[in-house]
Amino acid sequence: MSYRIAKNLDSALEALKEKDPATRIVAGATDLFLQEMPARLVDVSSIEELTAIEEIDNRLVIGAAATHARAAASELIKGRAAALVEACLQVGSPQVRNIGTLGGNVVNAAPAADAAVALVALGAKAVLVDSSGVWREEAVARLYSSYNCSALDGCTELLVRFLIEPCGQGEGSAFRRFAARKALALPLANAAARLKLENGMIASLSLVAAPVGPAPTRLIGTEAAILGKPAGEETWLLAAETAAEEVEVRGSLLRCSAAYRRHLVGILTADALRAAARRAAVSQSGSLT
């Protein structure tokens, strides 16, 4: 096995020009150690462009190699995309959060990866570049092809950064999950919400749950059921009931039944909505969260 540290983006792309299926781009590589180790590793964790967290042209720009710990500690993200902070704090253990990256969380393509669920709910876009130097933007939700299988071609493409439209006045976001343990456990279910309030009514929203498909999944039916309704307990209960009915989930003798997972999706969706609405109400006074 060979191991190479890329000093900059150009050197990382140079390694991809060979289009060798045995080459793998890595940063934290926390998930890779649980899989078959490829023959060639190219480490991009030292590239500043891939680790930066900043706001440019009123968009959050988060490097794909930014760690979960760094994202969770970022005041910029806390104030404008709280769901992502909450999700990053749920990943693995402190050791994993200090090494594992947001890009790895997405590219590994686990359907219930916490940070990925929050990114999809926030409407994040991924910026990618291929070995020929061609750049493109893609919605994070479209980077999944099937269960645990990324649509990104790891032999020829590099995930560089994420772009998020920050929550503004009257907007809020939140993330919730449930697992058998508080740490080092895959979620039985998780959910994330982003919404905007106008005069106490839900003017726009995005609801995402997992694992209810091969990717973090928008709850389109639940969104339609509560859009335009007042932000309050009656609406949250309706959301819980609708979400539980909308999702198609799989049961497991090792983890939980399908009925229990549907129940969890409903509860977590409602709880995420409550928290997002509270933040939206606070932000209307000028303090964004």
Contents of the next structure:
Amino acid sequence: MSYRIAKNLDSALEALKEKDPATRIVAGATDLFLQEMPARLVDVSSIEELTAIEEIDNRLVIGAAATHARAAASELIKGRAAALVEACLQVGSPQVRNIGTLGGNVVNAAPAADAAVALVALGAKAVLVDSSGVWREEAVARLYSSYNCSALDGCTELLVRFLIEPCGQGEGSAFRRFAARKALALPLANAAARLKLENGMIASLSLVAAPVGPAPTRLIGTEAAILGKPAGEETWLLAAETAAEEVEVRGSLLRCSAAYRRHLVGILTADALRAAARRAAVSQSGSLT
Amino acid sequence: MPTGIVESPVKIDPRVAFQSPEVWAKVTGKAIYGGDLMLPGMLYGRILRSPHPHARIKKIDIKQASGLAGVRAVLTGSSIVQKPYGIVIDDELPLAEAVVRYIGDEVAAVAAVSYEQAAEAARLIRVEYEELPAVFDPAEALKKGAPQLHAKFPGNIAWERHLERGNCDQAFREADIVVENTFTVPPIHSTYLEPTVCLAVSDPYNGLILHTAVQSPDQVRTIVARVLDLPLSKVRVIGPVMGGGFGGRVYGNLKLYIIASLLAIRTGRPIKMQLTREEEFLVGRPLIGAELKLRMAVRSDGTILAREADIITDNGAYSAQAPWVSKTLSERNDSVYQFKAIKTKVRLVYTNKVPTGQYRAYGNQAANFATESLLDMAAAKLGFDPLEIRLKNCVRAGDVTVHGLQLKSCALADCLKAAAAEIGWHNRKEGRGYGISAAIHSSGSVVFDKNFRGAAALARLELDGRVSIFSGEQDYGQGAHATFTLIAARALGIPAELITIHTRDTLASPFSIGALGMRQTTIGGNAIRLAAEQLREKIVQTAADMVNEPVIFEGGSVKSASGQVIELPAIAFRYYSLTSGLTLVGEGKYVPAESAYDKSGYGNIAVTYSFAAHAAEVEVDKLTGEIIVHRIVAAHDSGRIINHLAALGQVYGGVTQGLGMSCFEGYLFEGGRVANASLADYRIPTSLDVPAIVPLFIEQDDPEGPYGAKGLGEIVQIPVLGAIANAIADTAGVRVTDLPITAEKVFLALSGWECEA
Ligand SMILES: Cc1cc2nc3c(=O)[nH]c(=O)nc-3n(C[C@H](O)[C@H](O)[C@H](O)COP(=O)(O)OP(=O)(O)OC[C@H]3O[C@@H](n4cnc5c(N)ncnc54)[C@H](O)[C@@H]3O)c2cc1C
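With the form predicted on its own already on screen, would you show the form predicted in complex with the partner chain?
Okay, now the whole complex, with that chain kicking things off.
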């Protein structure tokens, strides 16, 4: 096995030039080490461009190799995309958060990966570059091809960073999950919301829940049902009901029944909306949280 | 949010608080565990296991495996001399011969120069199977026409017991109310941190040496010698430090030891074998799963009259300790209250699943969950406070229970009162649920072997003036060595620092039945006390002879009437010189009085009994069913506490495991396959899930135990289950009767939805 630590983007792309199917990008390896390890690994976790967390031209720029721990501790993200902080804080355990990365969370393509769910709700875009140096931008939600399968070619294409439009005045976001224990447990379900309030009404929103489909899934029906409605308990209850009705979920022996998962999606959706609206209201009144 | 371990109201008395220096070796990574052991020329063993729950072995082809580079031996059932064995029932073979009975059954074994080569060779063994119909549900296994597992046990019943004491039918006729329900408990693994590992060494002169950490090395030695047809004196078990056992490793993993020994004998080379975590779940003999159908007869004044039980325990494919566990599970709990009559039917049933065994309290935990739940249902029906109905019926000192247990000391009522007061039973927080539960457990069981009721120990004065204690009892992290040190120090009147406890070598220590039945402190401790007392007498005698005048032994040294001080090394040297090489040795033999224990099992089964009452404070989120356990108060009557530090540790750990059994853990099966055979999917509580635990010790002297002490290690886990179940039911208004009580089950009960599979 060869293990190469890329110092910069060029050397990483160089290593991927061969388009060798036995070569894989690795960051924290918290997902990869559970699978059969490929023969050649290119470690991208020390490339500066991939680890930075900054705000450029009024956009949040988060390196794909930023760890959950760093994202969770970032004041910048907390103020502009709180859902992501909440999601990263609940991944695994401190050890996993200290090395697991946002990019790995998305490319590993687990249907209910916590950070990925928050990223999709926030409308994050992924910036990708392939080994021949061609750059492209893609919505995170479109990086999934099927269950546990990324649309990204892990042998040739590098996820460099995420771009998020920060929550502005009147906007807020939140993330909620439910798991069988307080740490080290994949969620039975999770949900994230981003919304904008105008005069107490929901002016725009994005609602995501998982595991509903192969990718973090937008709850289109629920979004439509509550758009334009006042931010309040009645609306949240309607959202809970609509979401639970709307989703197609599966049950599993290891996690829970489909019926319970469906119910949880409703509860978590309402909880996320409630928290996002609270943040939106606070941001309107001036102070960012 | 739960706050984890809180400061205990127990004031740690420095005179009864000792930490063995071994603890530091562990936390600094210096302790030697089985996994660390290496010997020159050592080979690695691997086992090929059955992928089928039930199948006939048609053919095994080992040609390719034997030909692989580095492979030194390949064993199959037909290539070795096989002898059926077991702990209670001889229903196992070292390697399956004609039939495999569960997924994981040992079919072949390989020794090779590296672990990888051994694993590769095991993969290369070709086994042709003919699949047989399998049965997974014990109720199905009992039906006519069900697939049969063992020809010697028709109907798949491995063991059964029908027992009646008093007139149960009459008691039910006299009852004002009858409550009944069925409770289920899945198999539960004790999830010790260190997977089982052994290093087997065989040579013609010394015989077989097994290096393995196990709770009962002497019993392992006896069984291994018997199965391999070796003279007992040619088998020795030496224990490295043990990474947890919790009753799940009384016998370690016998099959692993036997196979490793066979490979060592065959190759003449040391053989190292270690179970993977997945194998631990498959073959690590979890606590037996059970279904308990219970009925309880109660009078309207709250007097408990009788209890009727129909219990089915799910043995899995082989029996291990399951008959004993089934017996304790179906019986011990009856002695918590003054039942006038009981009627019990318990059947241990073979299924094509993981063979089961024991975990910390011999199934008394499951009985506690069921009975204490039922008692709360009775209390609710009668409008009685759960605390009051327990205080009205609980056993007291001097009582003889329905099974004939004689309670010489018993502070159960005080435990109940103390736990209730500390949890705030009469001063409840809004939105919280409260539950209480009581338990009894044998402290120093004497019925494992009627020819071996007690324990022996040796105390040896070394030439340097230090004292070595030799005992067959085991310390596997529970702090037995520290407690033994305190007992010996007290009996000798010397500082604890001068004492070293040696327990891990069957060649050096007296035989012991091992760390089970809460006998370590009560029985093993008494033997150590007696050995130390005898050594003390011999020291005084030798010193008196040296100075030819009366002496007293005080403050760690001996003084004569005329004021001479005779130090311990001088006394040791004197005896050594007089005998040309012997040292002063005190022998301790503690043999509890023969108990009047009749054929039906009526009578005293232990030296004494420990008691406990736990109270829980929980919160349930009605929207999701989420359970938040806030506090558990654990009030214990373990007599006079010998070592406060170790005792607190036992309570914290045992309560945490009890919480795991209550709300988190349990095997999940897909047919005969264990669906959650990993620590990712078999979910034990994390530190964040552990509530505030408040230990309370109601200290009273027990007349039998050393310095008034009784056992604590097993009972700490028992009442947690009933307390949590009752607290959840108290606030949720619904009762979940199958463990673990998860958020989903609470939610489904609350919503009245049908549970889908
Ligand atoms: C004990 C444990 C608990 C866990 N708990 C959770 C949890 O609660 N919630 C949760 O969501 N996840 C959890 N995980 C999963 C995992 O930690 C996360 O998905 C993590 O974010 C993966 O990141 P990584 O850097 O370790 O990825 P890696 O393992 O390094 O990589 C994963 C995949 O992504 C690819 N990849 C990585 N970086 C890039 C890149 N920049 N460009 C292209 N491809 C890339 C790799 O080729 C690989 O296919 C847990 C894992 C463990 C071991």
